[in-house]
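Given next, in structure tokens, is a single chain: the form predicted alone.
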Amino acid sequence: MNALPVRTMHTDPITVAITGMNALPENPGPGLAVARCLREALGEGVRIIGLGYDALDPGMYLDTYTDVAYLLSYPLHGSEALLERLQEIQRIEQIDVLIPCLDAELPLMVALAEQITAMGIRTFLPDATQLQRRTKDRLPELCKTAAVGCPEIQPLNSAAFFYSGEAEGWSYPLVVKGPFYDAKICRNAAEATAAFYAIAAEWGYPVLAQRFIAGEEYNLAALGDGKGAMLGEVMMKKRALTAKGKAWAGIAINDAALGDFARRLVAELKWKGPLEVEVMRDEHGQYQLIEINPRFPAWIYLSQGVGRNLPALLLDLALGRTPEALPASRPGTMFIRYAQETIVELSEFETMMINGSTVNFNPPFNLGKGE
């Protein structure tokens, strides 16, 4: 597979700042395919500041994709501790683009915007509104106003609906899902109580029950320019899972249908950043929405593979630049994902721990674990 030409932008890197550098393998981050994505776009053109939340989190320490790292205060401990880490760093680093990548953080990132912008730093990202229409909760209501299809959902705050659900025309199996992360085929009330349990004790409410969908998924990544038009969109089909149900291999394919399902949810929203629109295709053909996620995908270094790098693209964007005419994208391309060992000196390890950062010159960090 042939990577895309470096692109000379100007004569000093770019600094962009980049976050979930965290890579579980049953769950990565898609931090570390972004970096990976400028990395190989931009060469020596880009200089990449890896920001997280653990500082176990290994795209941190991989210094072929990250320059320097950083991490961050909780999302739990609100936009006034996020604010004030991004302006310790940015005192440092004097970084020109942010790009995040998690699900959790972004409401902090919106709500932060304009303090964000005021500091120097570019971001392409949705507005609050646009962020709140596509929460799991309200998808049926925009599904509706896009004329595409959904699974019926119904938000929760107790597990007696597990019970009491049947009489209201729902059946198993379905799917119990949280706010931001995590997703459970339950096939009968047992194991989805011990779910609603589980993921409200990690994500908090409400908890949500999904009909489910019997079919294949299929993943688009695409970006909105703000205005309603869709750009860049790479479609994916997945061949292999993990246990958590993410991409472990996928191929790439080229589908009018998913491209046009995907095409009226932007319009609609008139959505502004990267965006992964997750459907399963029933057995009548038809496309059914489960998520919007607003954000890249971990699987998104497959469109470096198939010739659109959209983390590229979004750089120019946020940057001000008319992007680049994009190739077709390349169907039958596919990625088999693999785990690896990261060497990483104890001392280093030790610095991010104490200051918070892999060098040593920061003011040290309180990691937020407790007071």
Contents of the next structure:
Amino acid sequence: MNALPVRTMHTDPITVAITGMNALPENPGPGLAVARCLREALGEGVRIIGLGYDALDPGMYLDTYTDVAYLLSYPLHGSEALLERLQEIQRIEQIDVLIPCLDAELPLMVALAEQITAMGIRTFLPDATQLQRRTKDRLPELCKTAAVGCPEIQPLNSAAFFYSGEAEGWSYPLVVKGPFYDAKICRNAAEATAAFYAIAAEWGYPVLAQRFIAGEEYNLAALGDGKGAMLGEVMMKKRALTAKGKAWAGIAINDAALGDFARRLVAELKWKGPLEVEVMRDEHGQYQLIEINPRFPAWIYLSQGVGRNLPALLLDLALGRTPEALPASRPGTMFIRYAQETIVELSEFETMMINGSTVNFNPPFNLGKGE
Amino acid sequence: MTARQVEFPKTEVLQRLALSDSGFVFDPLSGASYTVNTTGIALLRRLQHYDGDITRLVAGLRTEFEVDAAVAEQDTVEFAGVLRSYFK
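Okay, that was the form predicted alone. Show me the form predicted together with the partner chain next.
Below: every chain and molecule of the assembly, starting with the one above.
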């Protein structure tokens, strides 16, 4: 992969495509924050292509961070449609590096990694095995191998478990989770059953039951180098939540024990690429793994705030550059998220709806197979 | 309970706290922040270097705040209880 030619920053900016431009206030995708990190690190030395799935994804219209934007086909349309769309965009934009930022698209992107590389686009992604080993239903197995704590998880294809689980040693409250997103703390079988069907309808099966851990949640973002080392960890404690439980405000912390916890997981997986480790610190002060997200989190702009710009580090790694040593993190640095409106002219929206891009092509080209 | 029986959180736990004269206290491990009054900051600063000599701790407070021994001792006992509830 490192043999691909890279245009020099002095003559031609690096072109980076970023997905996850759905910067919705209550549950933002990470893409816009990743773009903001790169813009602040590289200024005009980076050309940013925003990739979205909905014409109303706001990050695609924020020209401070995205130079141009395109719609992709939804992951449920399969890898062939996604690949064709990426090929169409690549013919126009000559993307140097692609940074996927959404859980649901990662399996497709990983499966297409060879074809994406063949198009001249670099990535810095885990392989399919690494990706599979951190899925929610396999966390207990991973944690046992890595010798870190993890609450028991039960994959479910039926809600009957919520009435029979007590016989198997389960008790309420417990957490009902989707395979990719969503988690609800349920205090009885009726609540759990309702959550089961709501999550199954939105995210499919298996739905997961996870033992509830009383304590406080902490998050860590970092990069795995693919050889077992963890780079640039940034730790955060949420200080305020949205209605969906996402961070509305957070503060950087520094706990060597949490760093060691995440380092064990990265080493065990030989993880390559960005990741977010979500943990609970239980009443005994022990960390318990809740999730590993295979991408940057939406709060990744805090990494720029503490002096460890992880998207910029990822870019160096993807381009085969030796990254500069990162400074120590700055615990106590906070972020407070806010929502604001961006004005979009009807003609811009029309262009996006007709062409699937902020670029007004003439004639318009196809959005995807068969469309 | 007398001051001689007071238990404080471990010194290494209190030493990690960032203390400001404004009364703002930040725990870089948990991300929690607190506010305390002038007496609280003075006690925390002393507890970050506490050698187990409660008599000297109370005497220092008496001198700094010009209060009698009973008040200084009572404040210290109460504050120790508050600290134990937050830092285990």
